[in-house]
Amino acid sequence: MTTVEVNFDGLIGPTHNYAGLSIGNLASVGHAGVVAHPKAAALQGLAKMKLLLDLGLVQGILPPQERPAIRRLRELGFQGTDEAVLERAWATDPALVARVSSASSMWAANAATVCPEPDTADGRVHITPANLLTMPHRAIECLETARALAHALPDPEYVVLHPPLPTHADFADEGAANHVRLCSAHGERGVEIFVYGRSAYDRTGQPVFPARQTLQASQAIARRAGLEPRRTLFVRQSPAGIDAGAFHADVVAVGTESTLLFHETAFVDKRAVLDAIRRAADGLFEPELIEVPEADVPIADAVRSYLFNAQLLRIPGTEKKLLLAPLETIEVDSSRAFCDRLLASGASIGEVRHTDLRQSMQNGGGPACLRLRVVLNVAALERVNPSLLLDQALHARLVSWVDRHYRDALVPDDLGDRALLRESREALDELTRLLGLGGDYYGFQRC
């Protein structure tokens, strides 16, 4: 049966701003307080989606979440009308308002971990929404994420949508940003690689910056899916890489089919990791393991350029893979030179393209951050909610929607503006009609 990889991208929301909330994310912290451009951000994200659509790939959409999240402010004791709640919270605790106004759900790589049907015990796709509990502004996402995924993939015959893991630090989970699947082809059995930053039971060798994924969370996700133990790996991300700004594994490694592109400092005990990958793949495929040495691309340049936070794609009808990287990759000398050598090396990556995601990048999210990969067979694909699959007409409607509703510029001090609350809700209310989500999708629509 034919199997395809669907990229579900997060649609960037109208409160996109730079509040510097993400400790360990150097771009986020470094751009704190600068002027953000929500309209440009959303249009850049839509342009990337359209590029993949034009290349013949199946492109899905996950809607932005309701922000500011007034419900969280009410949970914390603020009372009155929604406008009054916002004003009182802003007067009392602007930092809290920033946390409930983040548009960070745009980074769909953190939405969930997806284990495709060729690898699971029951032959269904298993999805666990990430609890994202390490960062307060992200921990409020998981229930809305689960709702979005249930709308996009509604048929339990083909997809098992698990609840998020328990909201305890032992089970901190950051989703697909710490998960790589290698295989000969998407529809064949593969090797699932879970990358964790720390064990809940062993605090030795902890990085200074937060290690957001635990071994115990990754193991629980694998158990839920019934993955074959000998084809499932749990490898630790290098603490030095985390402290250099690689807050997720997808900042230092990217893989698809049999190819893994990774930085020399990506993993603890690199040699053992590579040997384990080869053993796990034995009898299924020959892994192509492409290491980028520190001497060629220093880890600081890897983080600055987001060379690894690219989408590694198989374009229909092509023999070589495409690396879709951010513009920053050609602006950093070492990453640009490496890409030139890669294309001349005879590796399976035969093309590098660049896409402008400057607004997302300044908050620490490149092409890979913006998408959740879901491998589906044809029967399962037919059950996907068609209103959440991009086509040319929907792209045009969404561009028009963004042009009408999004602000050109936004600074953190705007987050307490009741007009922004009203504008955001008007935009999301119309979006539910554009995407066929119904008139009660968002919480404010159910009041």
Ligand code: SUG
Contents of the next structure:
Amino acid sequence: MTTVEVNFDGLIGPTHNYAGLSIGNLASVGHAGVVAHPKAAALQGLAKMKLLLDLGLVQGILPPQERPAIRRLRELGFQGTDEAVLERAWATDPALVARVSSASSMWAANAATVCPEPDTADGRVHITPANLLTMPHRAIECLETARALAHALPDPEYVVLHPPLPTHADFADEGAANHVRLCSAHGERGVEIFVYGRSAYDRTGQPVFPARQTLQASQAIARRAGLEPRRTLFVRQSPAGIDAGAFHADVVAVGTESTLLFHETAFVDKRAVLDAIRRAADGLFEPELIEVPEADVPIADAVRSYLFNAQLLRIPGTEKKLLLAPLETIEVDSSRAFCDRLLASGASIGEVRHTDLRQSMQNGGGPACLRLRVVLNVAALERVNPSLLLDQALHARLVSWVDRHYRDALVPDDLGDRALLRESREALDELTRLLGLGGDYYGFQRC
Ligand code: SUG
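To test you: the structure above is the form predicted alone. What is the structure of the form predicted in complex with N~2~-(3-carboxypropanoyl)-L-arginine?
In what comes next, the whole complex appears, and the chain from above leads the way.
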């Protein structure tokens, strides 16, 4: 039976801005206060989705979340009409308003962890929405994420949607950005690699920047899915990498099928990790482990270029894999030179293409951050909500929707503007019709 990878990309929301919210994410902090271009951002995201669609892949969409999240401001004691709540919060605590206004749900690699059906105990896809509790602006995402996933993948016969993990720092979870699955082909049993930044039980050697994924969270996700222990690995991301700005594992490693492309500094005790991968794959497939040495691409360049935050894709009808990398990969000399050598090396990666995602990149989100990979067999794919699968007509409608509703420019000082609240709601209200989400999808529609 054919099994495919469906990429659900987060549609970039109308409040996209640079508020410098993510300590440890160098791009986010470095662009704090810069003028953002929400319309350009959303169009860049849609262009990437269309590129994959044109290449013959199945492309899904996750809607943006309701921002500003007035609900959160009310939980924190602000009262009155929605406009008054926003204005009062803005007058007393603009930093809080920035935290409830981020369009951060665009980075769908942090939406959830997906364990595909060939690996799970009951033969269903298991999904755990990420609690994202390390960053306050992201911790408000998970309930609406769960709602979006339930709309996209509504059939429990094929997909088990777990609740997010408990809301405690011991179980801090950032989703698929810290999870790689290797296999011979998507439909075959694979090896699932969970990369964590810290253990809740061991404070030694922790990075200065936040380690957002715990070992305990990763273990719980694997347990829920009933993954086979000998095919499941828990490996620690190097604290030095986190302190160099690799705030998620997908900033230093990317994998698909039997190929893992990783930076020399990605993991603690690299040799043991590579041995463990080979052992876990034994009898299933021969892993292709492509290491990028620090001497070739220094970690600082890897973080600047987001070489590893590429999408590694199998395009139907082609023999070799495609690496879809951000434009910045060409602009950083060492990454560009590495890609040239990679293509000449005889590895299974036969093409590198580049995509312009500058608006997202300036907040630390490359091609891989913007998508949640969901591996589905034919029967499960038939049960996906078709309204959330991109085709050319929907792409054209979404481009027109962005053109009509999004601002060209936005700075954090605009976030207290009641007009932005109104415009965002008008946009999202229309979107629920475009995506068939129903007239009560967003909280503001239910009031
Ligand atoms: O969580 N940036 C996101 C970027 C997430 C990238 N995802 C992956 N690597 N998978 C984050 O740090 C910045 C928002 C701001 O500063 O306004 C932000 O949230």
